[in-house]
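Here's a solo chain for you in C-alpha cells, the form predicted alone.
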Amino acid sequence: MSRVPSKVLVTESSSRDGLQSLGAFVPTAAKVGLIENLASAGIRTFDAVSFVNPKAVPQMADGAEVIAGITNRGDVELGGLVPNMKGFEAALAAGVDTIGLLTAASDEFNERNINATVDEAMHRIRRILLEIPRGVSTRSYISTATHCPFEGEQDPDWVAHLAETLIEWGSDTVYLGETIGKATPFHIEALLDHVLEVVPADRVGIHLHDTYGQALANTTVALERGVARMDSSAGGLGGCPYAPGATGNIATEDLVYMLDGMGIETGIDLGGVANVANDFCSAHNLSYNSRAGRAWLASQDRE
C-alpha cells in the first residue's frame, strides 16, 4: 500500500449534487448556511452550485445568489457545474473559483442529462477550456464512468480515452463519476488500470454514489493506486435525476472516518460535519443517511 497517499482532498458536493434531485426548493440562505457552516468543520473546497437551465434543474435556479451569499471566503474555494457556454458565462460572473466541466461516457445519458451526444459535449468542453481566464482552475467530469442506467456496463478504454483527451485539452483534474453507485471494487480496478496508463494520478478524482453500499470499497481500491481527489455529500445527501434509483455521494462523515483511521490527513472533524448534515437534514425534512455521523452523534448522547 506504498502508493497510498498521506493527504486526501475532499471536495464537499452536499449543496449541489446533494440537493438537485430534490423536489422542494431549499431556500437560497439555507444552501449559503449549509456550505458556511461546512466550511467550519474543515471542508475547504466545495462544489457548490450549477449553473443550469432552471426548468431542467430548479434547484440549481439560485446558483449565483449561493455564491454572492457566502461573504467570508477565505481560503474556501466554490466551484460551479457548467454544461455548456452559456453556463461558463454564468459561473464567471458568478465569481466561482473553479468550473466544472461535464460529459458522461454514454451518449443516452449524456442527452438526457445535457442535451448532447457525448461528441457534441467534449467539443462544448474544447470550447470552454480554450476561454478559461487565469486564476480559474478546471475539473471536468466523466459521468457514467463504469456503469449507465440505459446502456449498462461502460468500456473503461473509452473512458481512459475521454480523460487523456480532457487533460490534453486543459483540464486540470479528470473526475470520474460512478453515477449510479452499481460499481465494485473489481469495475473500479479495470477503471483506473486504464486511466492510470494514459493520466497521471494526482490530475485523477473519483466521484462515487452509495447506491449498493459499495462507495468505500471502491475508494480504498483508488486509494491503493494513489488516487487523492474524492468527492462526498454530508449526511450522504444527493442523487441523479436522470439516474434513476440512484442514491446520493458517499457520505463525506463515512469517507474521513475512513480516511482517519487509515493516518490520512483531510483536515475535516467528522464531528462538525455531522452536527451540521443532522442539523441540516432535520431542518429540511431530508433523510440523514451517514453510518459513521449517525454513530458519532449517538456517542454524543451517551456522554
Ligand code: HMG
Second form
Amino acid sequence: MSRVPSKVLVTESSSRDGLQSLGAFVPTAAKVGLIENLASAGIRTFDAVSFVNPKAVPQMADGAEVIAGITNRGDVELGGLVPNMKGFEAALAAGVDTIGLLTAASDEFNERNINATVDEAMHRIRRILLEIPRGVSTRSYISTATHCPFEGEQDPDWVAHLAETLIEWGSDTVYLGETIGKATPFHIEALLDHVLEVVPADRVGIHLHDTYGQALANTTVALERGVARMDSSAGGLGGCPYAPGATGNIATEDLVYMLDGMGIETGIDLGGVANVANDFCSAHNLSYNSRAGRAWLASQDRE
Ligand code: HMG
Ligand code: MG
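Please supply the corresponding structure for the form predicted in complex with this ligand (the preceding block corresponds to the form predicted alone).
Below: every chain and molecule of the assembly, starting with the one above.
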C-alpha cells in the first residue's frame, strides 16, 4: 500500500525565513498584513517570527509586535523560532502557539548561526522542552540535515540520532532543514531511511530550500515515505543570514500546485497565495520566485 499521505500540513515560513535576511526593514504592519492575507488564502499554520538577538537579525526585532498585531487568532497557529531560553521566554510572553527550537547537524554552522556547538544547542533545547506549558506545541529544527555550507555532506545516521533524541526529550515534531538547497533525491532518501527508522513519519517534517531547484523532486521522495509536514514560503522568499548563497524555501505556490495535482489536500488556494505574494514582492521590491505562481498569474491575465 502506498504511504503517500492524503493531506499535507503546510507551514508558511515567508514572514520568518522569507524576510530574515533582508536588509531593508519590512514594517510590522506589512508583516502582519502578509500573514493575514495568506491566512485568507487558506494557510493555517505559520512559522511566523523569531525571537533572536536583534543585533544579529534586525529584521526579526518586532516578533512580539507582529504576533500582537494578528487578529482572528482562532483561525491560525503562529510559531516563534527561538535559539535559547531568552528567546523562549519572549515567545511565550508574546503568546505564540508553537515554539520552534533550533540546532544544526554540524558544529560550524551552528556556531555561526546561534553561537553554540550541536551538543550545547541540544542541551538548550532539552532545558526549554522541560518548560513547555500545556497547549503550546513544539517543532525542533535540525538544520544542515544533508549538507553544511562549511563542513559538506552530513551523516544521515547522526541526523537520525539527533531526531530520535529530540523526540525522546518531548518535542512534538522534528523538522529536517535542508538549509542550503543542495540535496538531490537520493540524499533525501538516505536521510529519511535513517530518520524514519527511529522516528514515526507523522512526527517528521521537512524544510527544504530551493537553491538548486531540487525542492519539488525532494518533496516527492518525502511524500513517498509518508511525510506529511512541509514548510514553504510564498513567492519562494527566504534564506538564512548564516548560509551564504542559499536562496528561499520551496515556494508555497509550487508545492500547492504539485500537491493539488497529486490529489493531496492542503486547504490552500494557489491563486490566493500567488496574488498575495506577488503584491507583497512588488510592494517591497523583491523578486517573485514561484514558477507555479507566475504561471497562474499569467493565466489570469489571459482571461
Ligand atoms: P550570543 O552572542 O551567544 O548570545 O548569541 P548572548 O547570550 O551572549 O547575548 C548577546 C546579546 O544578545 C545580549 O544583548 C543578549 O541580551 C541578546 P546585549 O547585552 O548585547 O544587548 N540576546 C537576545 N536578544 C533577543 N532575543 C534572544 C536573545 N538571546 C540573546 N533570544 C544568539 C546567541 C542565539 C542570541 C545569536 O547568535 C542569535 O540571535 N542568532 C540568530 C540566529 C538566527 O536567527 N538565524 C536564522 C534563523 S535559523 C534558520 O533560518 C534555519 C531554519 O530556517 C532551518 C533551515 O533552513 O535549515 C530554521
Ligand atoms: Mg530555512
